[in-house]
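Only one chain is shown below, in structure tokens, and it's the form predicted alone.
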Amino acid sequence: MISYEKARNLVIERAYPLGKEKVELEAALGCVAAQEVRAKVPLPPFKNSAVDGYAVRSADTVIVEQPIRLKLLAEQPAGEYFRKRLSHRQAVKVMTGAPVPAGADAVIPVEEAEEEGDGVILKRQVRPGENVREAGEDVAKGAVIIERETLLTPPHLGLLAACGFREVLVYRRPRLAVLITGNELCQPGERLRPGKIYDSNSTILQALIKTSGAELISLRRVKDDLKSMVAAIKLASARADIIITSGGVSVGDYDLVKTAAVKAGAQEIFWKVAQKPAKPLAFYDLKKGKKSIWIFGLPGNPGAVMISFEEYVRPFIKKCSGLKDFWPQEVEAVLTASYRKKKGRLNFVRVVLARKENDWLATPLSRQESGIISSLAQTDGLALIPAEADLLPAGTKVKVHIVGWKKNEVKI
């Protein structure tokens, strides 16, 4: 049995980007940019109106007599271009986003003007530059719009599209295959027969993988027999970069994943970690020519599955995706209640976080067993209680890892 620290290092030192590919913007959300991108055009590409109104020369509105009357030359909607230059006491009606004609330097909103015959009457004086967006005021041509190793979000994709890009070079998403073991499992929606339980790990892992940025290419339920398990691992390894198994890694008669992985050609990196939950976590390297397929053998209890994924699988996926910041987000927090445990294993304790002045407060949830799912729905983070500790009194400061499904809700 190895320490948590050694296990996570053995995992992460084997992660590396899986190559680059060009993808269309619609498929790039959650990918990591593999190169710096510079704007091909300024943004906006031309001087345009910020409102529906009338393009004017501001100097023509600085007059003593009232009302201010200008000759209306034309109407210009967005997408069209008025080619003439405005002269003294002239105006052009423009829509939001339409080019501001040459000679004009301001736009007065429609509600502050009134058309009359072939002219327009302005209700007030306008300032130079009013309601005008200058060309390149958002982004200059040639400016860096995406840094290398940026995790692409909707605003990044919108910026790329606005600058005329149809594709972007990204690091390839890791491809994952999931194998669910357990003859006791039945699918949600089926009649629950005696001795059976509903399979929640399939749903949990699909959701976790979706939030990780990886691509789930297959999910299979595998019988608890060695032949079926060996065949399933070999089949999954034909396309996947990472294989995740659920259940079958402990020491029972039907815990066959470890034997099956070896028979399929994999080499054990480690099995059993001094942690709670997920002590029987396993990690394997399955060689396919020069390529390694990585196998994470997760325990079967849902709590152990989710915590193992957060502490080991998600960082591995993030590093394989090209991210430099791959470890869980960490804060230091003060325990609001004492916590007692046996020495020898690091404990991942589910906590709710709250802010008090300059401190984070971590309140342990009442149900911590690895088979309990309900408390995970309330969990903000995992407090790391050291292996050598037995009793931590209230007021003790601990490290807390923000869980991936709450990272956008817990504001650091």
The other form holds:
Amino acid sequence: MISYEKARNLVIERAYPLGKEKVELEAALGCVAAQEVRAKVPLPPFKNSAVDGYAVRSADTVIVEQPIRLKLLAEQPAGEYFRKRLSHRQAVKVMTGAPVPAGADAVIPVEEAEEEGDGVILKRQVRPGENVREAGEDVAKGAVIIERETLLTPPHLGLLAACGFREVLVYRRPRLAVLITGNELCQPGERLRPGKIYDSNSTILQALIKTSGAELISLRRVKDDLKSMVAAIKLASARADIIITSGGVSVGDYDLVKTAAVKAGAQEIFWKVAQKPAKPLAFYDLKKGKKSIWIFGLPGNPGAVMISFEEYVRPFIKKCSGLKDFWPQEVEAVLTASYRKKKGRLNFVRVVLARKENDWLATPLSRQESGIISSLAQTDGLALIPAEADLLPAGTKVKVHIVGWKKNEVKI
Ligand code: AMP
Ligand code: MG
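In place of the form predicted alone, the structure of the form predicted in complex with adenosine monophosphate is requested.
And the full complex, kicking off with our chain again.
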């Protein structure tokens, strides 16, 4: 049995970006830019008005006599281009976003002017540059708009679109295949027969994968039968970069994932980690020519599935997706209650976090067993109680890995 630290290193050192591809902006949310991008056009592309108003020459408004009367030459909605140059004591009506004509250097809002005959009367003087958005004042032509390795979020995609890009070069999303084992499983919606339980891991994994940036290419349910499992692993390995199995990886008579993985040609990197839950976690390398397909054998208990996904699978996916920041977010927190455990395995303890002055307070939830699903939705983070600890009194500082289970960060 290896330590948690060793296991997470054995996993993460095998994660690398899987290649690059151009994707349309609509498909790029949650992807990581594989290239620096520079603006092809300045933003805004031309000098334009920030308000609905009248474009004027500010110098014309610095006059002693009142009222300030200018000749109204034309009206310019957004999207049109007025070609003439504004000369002495002339104004053009402009809408927000419309080009400010050459010669004009300020716009007075409609609220502060009044049209009269073929002219417009200004209620006040204007300063040079007032309400004018200069070409390139947001982004200069040629400026870097996206750094390499940026996780693309809605504002990044907006910036790319504003600069006229339809596509962006990103690291390819890892392709994931899921295999759900367990003869005891029946599907939600079916009648629950004696001895059966509803399969919750399929739903849990589909949802977690959606939040991870990876692409789920297949999810199959497999009987606890060696032949079917070998066949399912081989089939999944045809297209997947990563295979996740659920259940069947412990020491029971029907725990056949380990034998099946090896029969399918995979090499074990580790099996069993000194942690609770998810002690029987397994990790394999299935080589196909030069390429490795990575198999995570997750234990079947839903708590173990969720926790091992956050601690091992998600960081692996993130690093394969090109992210430099792949580990769970970690805070130091003070335990509000004592915690007792056996020595030997690191415990991931589901906690609720609260802020008190400068500290985070971590309160363990009452049910922690790996089969307990109900407390997962209340969990803010996982407190890491070291393997060698047995009793941690209230007030002890512990590391907590934040989980996003209360949020809904869906990446499509
Ligand atoms: P296993 O790792 O296959 O020995 O399963 C450990 C525990 O998790 C058993 O109580 C299983 O019934 C349960 N389990 C396995 N697969 C699932 C699943 N897909 N959904 C819910 N519980 C499961
Ligand atoms: Mg099983």
